[in-house]
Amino acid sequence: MIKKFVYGNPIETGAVVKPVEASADPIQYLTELEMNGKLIFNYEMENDDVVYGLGEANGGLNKRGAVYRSFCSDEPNQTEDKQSLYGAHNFIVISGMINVGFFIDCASEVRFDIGFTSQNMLNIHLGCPDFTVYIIEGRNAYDIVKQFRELIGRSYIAPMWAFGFQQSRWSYMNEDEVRTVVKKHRDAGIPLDAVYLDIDYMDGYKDFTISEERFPNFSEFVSEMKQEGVRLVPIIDAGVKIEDGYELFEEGRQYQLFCKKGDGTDFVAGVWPGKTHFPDFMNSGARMWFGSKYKSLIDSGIEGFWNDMNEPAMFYTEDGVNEAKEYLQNFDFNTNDPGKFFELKDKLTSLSNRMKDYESFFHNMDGRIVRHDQVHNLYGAYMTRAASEAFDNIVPDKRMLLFSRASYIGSHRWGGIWTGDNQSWWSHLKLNIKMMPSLNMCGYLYSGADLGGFGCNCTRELMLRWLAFGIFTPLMRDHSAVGTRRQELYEFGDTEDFKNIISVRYSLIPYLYSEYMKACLSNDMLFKPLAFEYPNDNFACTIEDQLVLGESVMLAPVYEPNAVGRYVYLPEDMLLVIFKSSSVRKYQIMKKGMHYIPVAANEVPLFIRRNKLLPLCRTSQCTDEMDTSMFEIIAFTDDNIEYNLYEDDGISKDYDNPDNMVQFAITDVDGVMGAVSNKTIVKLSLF
């Protein structure tokens, strides 16, 4: 059941798409406390009770036990100690004797006191006084996701080629670099996909440029990479650029397409290209006007978008600089109090992302002037809008990839996420375990984290372990910074173990692929907690490091450095599989209960769940070489069992077509167990 309660005159945000009327009642649960003329939403929790949600955020699945303020921040350096991330996502879930989901339908800042300073109690702090709570009640924990997932509608659904394995670099600087990125691949037999082409791709960082120095020839250099199965994707910026001639910057002005200081002139904040004015993503006409500026690269041949910088990140502000200049002319550099040179490098190193920038301009949401703190969730989320909406008239009947790095609900259904600039450390790769199933909760699907880390230097046994999880997640990317150690495989020496990582991906693609694809057709989680999957077992319920993984595999990632294997719970008879290589694997069947399992580095471990199978395919170089017409099927039962894999064509949108479903059938016959499926299978392989 969901309730919908209003607060003054909120703004339409897009996150819910299935109407709720407004309840008059009093609101539920939650008691009401007025600070400051802020609201704050008080709810006391029981001991035992589990938090959910809150989707791209610290800290484990269950969020008790500190805040998180939902303000989508540019936040490079995630430490612990951070209340926001990338993505704004406000929607819990209080799992115990009572389970209730709150979603705070607010863009504005919103914090979430999750029994840090009373340790049972909830407190929901409102940044402005106009919002929406919508109060959803249910059997458990997973009901009430699922409720929430049929509120705000289908996920975005990314092609078949962007699970391959994909390589990025902060930059690969012209063609021969991405051409040396692709053979290195292709002579150490390494599946690839797709190589990314960060800022430096650009004339001087102008947005829906190509530099003709570094990219002479981009549209038969696209041509080129496609024929080597591989797509180029490029990165898109939010600021643009402030420079005469431009066309970009001359339109947005012309039209009067900016955001806009209060005086009426437009605001201007410094990103990559320097100076730079904010298109009004708020404005339906700014969002239809920029989204139509992509159709020039997809002419060229580009398949896939990554929209960044759009929380929007700004390093700095005229009215910024200007006061610290004036703050430098009047300080005593004679001082002997050093209280004044902490205040000093404060001043200096604190021009970015500034609340008084966000404060200092306006939206225009077609007639309704709108300061941009009490929309800012938005501002990411509208850009990844503008370009699902462009995408829709530029090729309307093909799917492109599509995600970003902010976010707020209701942008699952126009692209997917990454989680940002994460590091190269093993807590990040324990955060990205942790993080998949509250994304999945809040929509993100097609999501996954630079793996190796983006920032500082990744190890090989770090990266080893971070793929071994990876090749799980939708987006499978390998990213790092410039200035941090080339991170691409082959830069690690011996490059038979990453191939050999990489090819169970591969041959993992269809399975993968279609739970994804049945997770968004049908409002469901990719990657869910053992208490969604197994409610009354109290021990599987305190688990945050093993994930089911759609209907037949359970994972238990090793993510500590040395560690030579894990402790794992299994909740019920399983069978272990532990693969060297797509064709080289050990299996185990092992019972209900606790166990230490040895995981060398080198190795990918699952788990297949009782009376289910996993179906694999034979890996490949690339998607466009797959061949899914044979499968080896793996199952563990003694009954029989049937599977309906998801199989399209990986482009188009013909989602619901029943003959997208084929099935794999586990039988019995004369007591002898057998496959039966319209699809040829080569070996069957039953535990």
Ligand code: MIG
The other form holds:
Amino acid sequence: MIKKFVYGNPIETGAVVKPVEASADPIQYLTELEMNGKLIFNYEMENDDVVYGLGEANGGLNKRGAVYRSFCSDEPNQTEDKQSLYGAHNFIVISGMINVGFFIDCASEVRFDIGFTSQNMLNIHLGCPDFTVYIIEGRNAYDIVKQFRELIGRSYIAPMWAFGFQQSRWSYMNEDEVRTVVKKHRDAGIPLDAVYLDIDYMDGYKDFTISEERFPNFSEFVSEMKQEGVRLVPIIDAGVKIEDGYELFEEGRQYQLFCKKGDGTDFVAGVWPGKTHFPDFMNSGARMWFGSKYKSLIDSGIEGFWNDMNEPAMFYTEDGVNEAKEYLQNFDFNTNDPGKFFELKDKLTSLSNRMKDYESFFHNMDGRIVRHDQVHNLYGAYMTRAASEAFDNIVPDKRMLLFSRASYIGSHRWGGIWTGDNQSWWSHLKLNIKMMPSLNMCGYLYSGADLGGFGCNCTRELMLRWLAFGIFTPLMRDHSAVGTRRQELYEFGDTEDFKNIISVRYSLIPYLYSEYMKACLSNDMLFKPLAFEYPNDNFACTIEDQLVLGESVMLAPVYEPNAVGRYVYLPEDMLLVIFKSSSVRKYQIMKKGMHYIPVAANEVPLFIRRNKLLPLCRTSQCTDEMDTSMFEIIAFTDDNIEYNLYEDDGISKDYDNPDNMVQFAITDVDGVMGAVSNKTIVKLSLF
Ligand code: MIG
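Return the structure block for the form predicted together with the named molecule; the form predicted alone was the one displayed.
First the chain shown before, then all remaining chains and molecules of the complex.
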């Protein structure tokens, strides 16, 4: 049951696709309070209510006890106290005696104080007077999430090759460096499907250009890599370099497709290329224009992109620099007041991403002029939209890989997201684990973190443990920043362990892809909190570091340094499978309850739920070489069971074809339990 309440004159954000009549009744559940002309909603929580949601946000699965601010932010220093990350996902579910979900469809800043100021008080602070609230009632949290997902529409569907292992670095500087990366993976037998091109593939950081010097024969190089089973994935930044004669700049200026200042001039911000203009993604013409530019790279054979810096991130603006200059000129360097020196320091370190700058430029939303801060959270989402809608024209029958850094609910239909600049910290592995279900609640199914961490130096052990979780996330990409320790897997000494871990992923791809596709097609989640599957088990409901993955699997990753294993709670009897490699495994049936399981850093543990089965294919070096004619089945049952494997060609869009379902069954054949399927079953391990 979904009710809609409209405040003021909201802009159409595009978040919701299912028509809902606006209610004329007063709002339910939430009480309104006005402070300094701004609206706050209050909701009194019960002591043991759990609050889920908020997608890409700090903290745990249960969001209680902290403040979260939806304001897409370039935040590479994601310490615990940070209230904003790159996405703005204003959907929460309160789960307890009363179950209710709130979606605050508001494109400007929204702050959620979830029992921080006052333990049982939820306050939602609205940054602007024009927005829509959706209130969703349901049987439980999971039911509310599913209704919400239906409201916001089917998630973006990635091509199957994007389930392979992807290697990235800021930046691989030229053809030869990329060749070396590919060769070293192949030589070590570490499977690989994609290599990323970060900003240095461009000519002077100009979007849709390619450096002649570094990549002189781009399309030949793209096909050479494809021969190796490797796709190249270039980055596209939001800012367009100001440079006479640069086509994108000239066109954008001439046709008025950039964001403007109040005085009608094009807004200028400093980013990687130096001074840039921001395309006005809020304008349909600008979206169409910018989107059409992806064609040249697609014509060169490119099949995937990542959109970056689209919060939009700004290193500085002319206004900010001028203010700082003036401040310096007037600064009394002889002062004996230490406070003044702190002020001076702040002045110079706060030139980036200033609120004042976000308030100084405007969008032309097809006739409606809107100040940026009022629609800030839509900017990156609409860049994704520009690309996605363009792909529908350029390659209508083909799936492209596309994911973004900034996002707003609605953009889950146009692309995936990665979770931005994390660090090589154990706490960020844990954050990655806890964030996946929240992202799924908000529609982001094709997502993942920079495995191993983007900033800082990763250790071998952290990399192994991170991969042992990362091999389950749809986007599985090792990415790291310039200046950090090299993070390609072969850089950590003995490559055998890495080969083994990534090989496990490749044998799991059919299951992962199947569960991912089913979740996309039925507005469901791939990663679920235990609470969603075992709602009557009070202890299971409090667990945040174990997740249910699709229909058959429970995960319990190790995320502590120097650990030799971990405690796991089983809400029912399960089969523990420890992968030493894709083919070497240990099995153990475990009873419902608490257990300590030893897991070495080069092993991958997973649990198969009771009366479920897991299909595995033979591992391969890339998805193009995957053989899904033969399967091995691991089943934990003494009963007849079935599993429907979703399978398609992985690249076209014929999703809803019933032929895409392949059935596996464990059944009694003449008094013996056996596996039955149209596929060849090479081995059955029955427990
Ligand atoms: O200011 O393109 O999050 O993945 O490697 C940094 C360089 C810009 C931020 C992205 C990161 C990427 C980096 N970019």
